[in-house]
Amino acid sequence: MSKLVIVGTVAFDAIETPFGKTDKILGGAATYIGISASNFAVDGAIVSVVGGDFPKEYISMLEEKGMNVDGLEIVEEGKTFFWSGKYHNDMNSRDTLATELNVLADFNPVVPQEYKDAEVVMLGNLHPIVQMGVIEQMNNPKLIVLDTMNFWMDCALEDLKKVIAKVDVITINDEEARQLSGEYSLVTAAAKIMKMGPKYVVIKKGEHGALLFHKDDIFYAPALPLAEVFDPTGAGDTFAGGFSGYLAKTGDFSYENMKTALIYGSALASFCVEKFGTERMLKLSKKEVHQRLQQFKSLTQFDIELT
């Protein structure tokens, strides 16, 4: 098993969906993929900050997922990174009402001395300045994942194209993928990201799946169709904790192994549309993600006679 290292934010939500809406609850990219990495058992590490604000049994309930909090800065007189949002009727578009980055502003990640050999880093949203000083600190990972958004795009290009020249895999949504490469097919978007430097890249498209892209090689892996979506947030992180996690318990880093990935990324990522903020993912038994991989293989696999 390998280990992993996974920085991003820990935070608080707000969130208003047509289904009802939350005060202030647990949030982050880093929360998100700690807690879907955790169902691998792995070795994770989170680098993050939080304020005096943040509640001492959300950092236990991180450990007892076994995830090491050594890197969660704690600034006693700050206040925690804040995000509030409005989802539409289709629960794909949002609105964001409010960003308050708080402790977040100045935060310089210190990754624990115990894991800057970490075979695997996973580098949640935050500002590509941030995810490079993480990437500097580590002795020669095997694999680093890189998940971004369109906000840094539009502020921090260049900063975020020297990342990008050093990871192995991307993360980022159909959208982000044509605005990074300024290219509309997908399939030329990928190979136009490849030549940044990654050697795979991951399109994310909601509720229609996920593609993984190396060299000439498309691999699919559907979404599941769910009778309810409740809140989308943390999806994506969910999705990346999943296909992390996977990575860093296997060790292996292959093409086939990186589809498994995929699969089990996706399943986890299902479960915590369902309700709320980290709810339904804190819940979740190794039988239930079982029998969804289970759904998601009957969803797949079909015999077709050729004529």
Contents of the next structure:
Number of protein chains: 2
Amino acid sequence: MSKLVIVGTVAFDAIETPFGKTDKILGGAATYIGISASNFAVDGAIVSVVGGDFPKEYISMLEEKGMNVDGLEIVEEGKTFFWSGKYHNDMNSRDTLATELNVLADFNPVVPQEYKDAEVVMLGNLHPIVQMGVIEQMNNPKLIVLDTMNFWMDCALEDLKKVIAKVDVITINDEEARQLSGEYSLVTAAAKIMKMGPKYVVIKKGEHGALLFHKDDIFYAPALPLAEVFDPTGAGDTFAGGFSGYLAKTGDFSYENMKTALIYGSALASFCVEKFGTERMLKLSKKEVHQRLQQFKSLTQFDIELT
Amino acid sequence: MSKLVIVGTVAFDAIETPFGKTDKILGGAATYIGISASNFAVDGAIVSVVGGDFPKEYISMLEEKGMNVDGLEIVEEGKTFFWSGKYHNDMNSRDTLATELNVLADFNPVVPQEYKDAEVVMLGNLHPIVQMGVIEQMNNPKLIVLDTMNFWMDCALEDLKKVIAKVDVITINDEEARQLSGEYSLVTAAAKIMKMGPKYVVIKKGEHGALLFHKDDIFYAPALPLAEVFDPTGAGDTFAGGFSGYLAKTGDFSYENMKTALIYGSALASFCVEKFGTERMLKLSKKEVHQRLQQFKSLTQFDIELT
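So that was the form predicted alone. Now I'd like the form predicted in complex with another copy of the chain, please.
Okay, now the whole complex, with that chain kicking things off.
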């Protein structure tokens, strides 16, 4: 089974949407990535840190999902990273109400010895110095996927650029692509970002789907139009988990296969937003995933005779 | 050859974009629709009105494109409808600088006798009372497609609703769909609009593509990601012209064929924005259209094994 190393936050989230609010619930980029990637037959390992306040049953759940947690450091005297946010009525924008780094402030990631030869590395959203620390511990991985966000472009751009230079795929949203490149057109933005290192650029556009750029080629994965988006938290990470999980499982890192990975990522993300936090993803059946992939096919397939 | 009746404005436009500005150039919904539909073997007729100031060579051009202009009234003592607008830097929003109705103020559309039995009617953006006037002159058309905009929702909603109740397909943009339905989710909005009459709802999302809704089915036509959008004027009308022109040519008004029509509309609209006004559309070759349709195929096609 292919090995997949996942680095990112494991956290508590408190979320408020027009549909309701939660107390502290399970969250974090690595959590969502791991749960999403567990839909594929991969040998995944989560590299992250939590405090002594982190419930043991959450860790058991990740293990039951097939995730190795030897790289999940527990700082007994510390507190787990906490994020709190409130979504606006359109669900496309949100205010961050609180960010408590806690144990994340001094995190030094350690990749377990038996995962240093993993084929695929998924760098979830975290400080680029931490992401680079993981890259440096790896023994020649075949594919490194980077997810990041505007926060690091604002406050750690030089560190981020060093990571970008080392990765094969970068996934960011449209506004972040514009910020990183200084270009409004996503086509021009992607071309500039490819010059910074990655051979593949994935631009996530939320309800408008995602674009995959490679050389002069473009592929467009739609988002499934939904009657109701309940909570967008974790959708991007779930996408990244589906994308990297599918690639790790197949071991095929071609452009053609990356298109399919993009569809898997989009399909899984479309479930994530249906309930608060990880709730929907934890109760996902193979049959439901299968049906949703069928929906993506019927959403985009058309007949045209080109003579 | 199938007959296609096109009603809409024939106008002068003065356009300002970040790339430059024009004097009064050829514009208008029916103009763009007609030029776009002329890419298909259809017998089209334009029903509209211009003033004595409208250049004869523009009319000759429309005739050369295969459009019958017997229903294009010329009010010799009047002035042609004039619109002037300025696009913002993001090209997604614009300010209207001037709207001079002129001869449009007293327009009574007359469908030429030999086009009253047309199979397809394309109602381009105009006052809903004018659109209704055209419907009433038609002898049992097989398909009526309506394009409209928020302006009529603001100032002639009841008239507009009567037209909507009579049509098979409505094409509007995402904000207009939300305004018309009072629903934020486009899925819910489309469901509500279908209850108002149309069996098919097309929601245009500009650079994010277009959605086709029919019963519980959804189809997503992407927009071609472009390095540069030079002038968006007429893109929606060009889309409508490609959509209705393809349907008229094939005479197949099924959901499956409408998907293909959506792709044709999107492909033609992707040319329109490459130059000011109608410039690009007037110099379009069959080979270029063919190549762009290929691009739409590679943009959306993927392999997935569902076992």
